[in-house]
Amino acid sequence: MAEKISAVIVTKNKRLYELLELCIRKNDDFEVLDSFSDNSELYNTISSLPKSVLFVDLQDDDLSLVENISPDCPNCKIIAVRENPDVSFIVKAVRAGAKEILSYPIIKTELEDILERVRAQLCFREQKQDKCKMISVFSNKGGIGKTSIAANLALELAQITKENVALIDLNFQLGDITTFMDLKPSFDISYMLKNSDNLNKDFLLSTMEKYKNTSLYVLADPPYFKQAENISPKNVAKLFEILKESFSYIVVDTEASFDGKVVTALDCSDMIFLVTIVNLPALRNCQRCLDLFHKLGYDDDKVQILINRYMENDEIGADDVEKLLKKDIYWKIPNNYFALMASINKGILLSELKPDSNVALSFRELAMHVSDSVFRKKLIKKFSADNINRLDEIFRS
């Protein structure tokens, strides 16, 4: 059997308590541990414990113990309650590092949805990555080439790998994958999730859209609004536990958004490619997505920094970004305008399109670093950049 998750409850409301307590113990995945006499005592269990939640009333607006606890506990899951809480203190409370917001009086299914997430948070944190490799494109400023890494990247590494990879487009209101890849696909991920119980690895590779002969399968976004309301983030959970069993990568293109299904596929994630482009707007963007993701306990291997549409002669230059971000860039996709739009006008992807230009070029190495596979890792330190094609002939043959 597995270990429980320990939840500890910290609130003066006596009923508030009872409350959780009745709700928590009615799931066999969690035990609730007794009151404790200090904060000191709080802290010091909860940072040996290997998952915990916490469950902090907050209707006083004291932050301090989710500030002092979040960043040294990356294991525990911190959940504000509060009565009516409104965006002010949502943004506060998050910035703060609290996972998630629970309002009260508490409403039973939402407090069950609640721990659904977080069990499927930290349990995705226990499970070992060498079968799957989950990489989520993200940013949270539109139009900086999101979708075109997230298709670009995947079918390189599908052609690459020879392997099962599964793009998945999570932008549930203005979904571009399929119009990048000329794809009109019979099912979406709406009908996926309506149909989970019969979710296996030959419904997934019979229901996902092939791309032509590779071994990339697309999921695409709902075709209508309404369609995407009715999906929640413990069914974006679960398709991707079930993901994770059928492929061997995934690239999710994600909202500009921090929406409990966005971050749901972030928790999930092995690898966060954090997109930034080399504007003070973007980069700005970039740091306060940096703090978030440091509040959402990520390690720093987990977020990479991704710059696209880069230019070595920029005024602001790549020394200048990684000062001021305070961290690496992992990879720099070149700028390349006309090569770009004519694979989105015509809805064929770079490495068909234009195999030779530098941006299909940049895309292809990408991959080769983000495969897991140790012979490919010791072909790119041998092989330098002009002899990617080279190197292609080699995946390819």
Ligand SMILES: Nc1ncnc2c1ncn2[C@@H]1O[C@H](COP(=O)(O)OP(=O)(O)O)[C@@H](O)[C@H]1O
Second form
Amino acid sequence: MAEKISAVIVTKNKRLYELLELCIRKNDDFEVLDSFSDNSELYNTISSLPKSVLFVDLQDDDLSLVENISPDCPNCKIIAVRENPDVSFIVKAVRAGAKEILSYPIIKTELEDILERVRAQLCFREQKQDKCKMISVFSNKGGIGKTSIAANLALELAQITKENVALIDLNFQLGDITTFMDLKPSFDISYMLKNSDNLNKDFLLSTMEKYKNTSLYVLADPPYFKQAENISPKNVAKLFEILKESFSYIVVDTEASFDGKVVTALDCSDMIFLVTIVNLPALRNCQRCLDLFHKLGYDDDKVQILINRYMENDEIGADDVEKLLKKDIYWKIPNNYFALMASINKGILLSELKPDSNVALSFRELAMHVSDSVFRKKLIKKFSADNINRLDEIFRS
Ligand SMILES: Nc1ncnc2c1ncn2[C@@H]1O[C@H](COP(=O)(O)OP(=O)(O)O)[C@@H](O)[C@H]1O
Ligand SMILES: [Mg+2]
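Can you return the structure of this protein in the form predicted together with this ligand rather than the form predicted alone?
Time for the whole complex; same chain goes first.
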């Protein structure tokens, strides 16, 4: 039989504890662990468990336990329990790292549904698109902002969702990700592919470079030209397949070309952020890429336009761009030369170096926008249309 998922219940409410324990014990996929004497014992145990679920009573609004456990324990699914949770509590709890909200008094079927979802997530049996979202940041022009966008978006996604995010540098031979993030990784993509027979979640998490104390993992480009030559599109496809089983989000910084490996990444992606700046040569180029994506059979929704270095008073306005490209603009990242240059020169991403700058805020909102659809999918099942409208307001505010 498969290994059981350990369930931990944290509450001072004896009645709640007994009810949860009773229901969970009836499910053969779970075993309830005894209570812990303090939070550090709890933390140590959870971080060493391969699969766990933590029920935390948040009646007192204290999110500190959730905030502490969530970034370090990706294999622990946190369920926030609270009497009649309102929408602002749900948003706070989800942002802190809770994966589900269970309302108290407990409805047995609701708890059973949660246990089933937790089991499916932890055993990787969830539908592919729910489990991982892969985004490629692309333009066939260099110097347009692809690396800046990919690196900052990936870090914001990790910080907001607290889920495992992979950032892949697909600029073989000329990758910049390690410079942008001041990393000296021990392993690169060619090492990964040489060991493709061993590729699994544990191998990836232990060999990819973890970025500081976050849930962002980086896979660098190969340092030598020779190594890059041996990497085929087929190898790259296999790598993405395994990454998709192990990460919630994959962000790919692509090369400015339609090389086979890049097209493989684009094919495998759920979303392509086609980056342009507002000038005629770049926009014409963008038009050609859109035509090509159409020919490749990509859905309109899969390809989204990101304007980089946007300025309100530019000669060519956002409306003109939409008319020219016959497509809505998905996102506009403001021009901020000084913030970007300082960030690149220091090797520190914007959310750390200039968290209040307009560009850092834009990346944070973009990451929220990308991850919101995942939050919503889960929440829609539980809450009425009124509440969802209210959620929209909160996410936008
Ligand atoms: N929003 C922005 N505002 C100002 N400068 C930017 C912005 N985004 C990128 N840049 C600058 O553009 C240059 C190229 O960025 P980079 O991310 O390396 O592009 P690419 O990966 O497409 O070659 C960098 O010097 C960077 O500072
Ligand atoms: Mg680049």
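Between two forms, the rigid core is the largest collection of C-alphas that superpose within 1.5 Å. Residue numbers count along the first chain shown, from 1. Here the structure is a predicted model, which is why all the values come from computation and not from measurement.
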item	value
Rigid-core frame, C-alpha of K108, shift of 2 angstroms or more between the two forms	yes
Core-aligned C-alpha movement of C73 between the two forms reaching 2 Å	yes
Rigid core superposition, V262 Cα moves 2 angstroms or more between the two forms	no
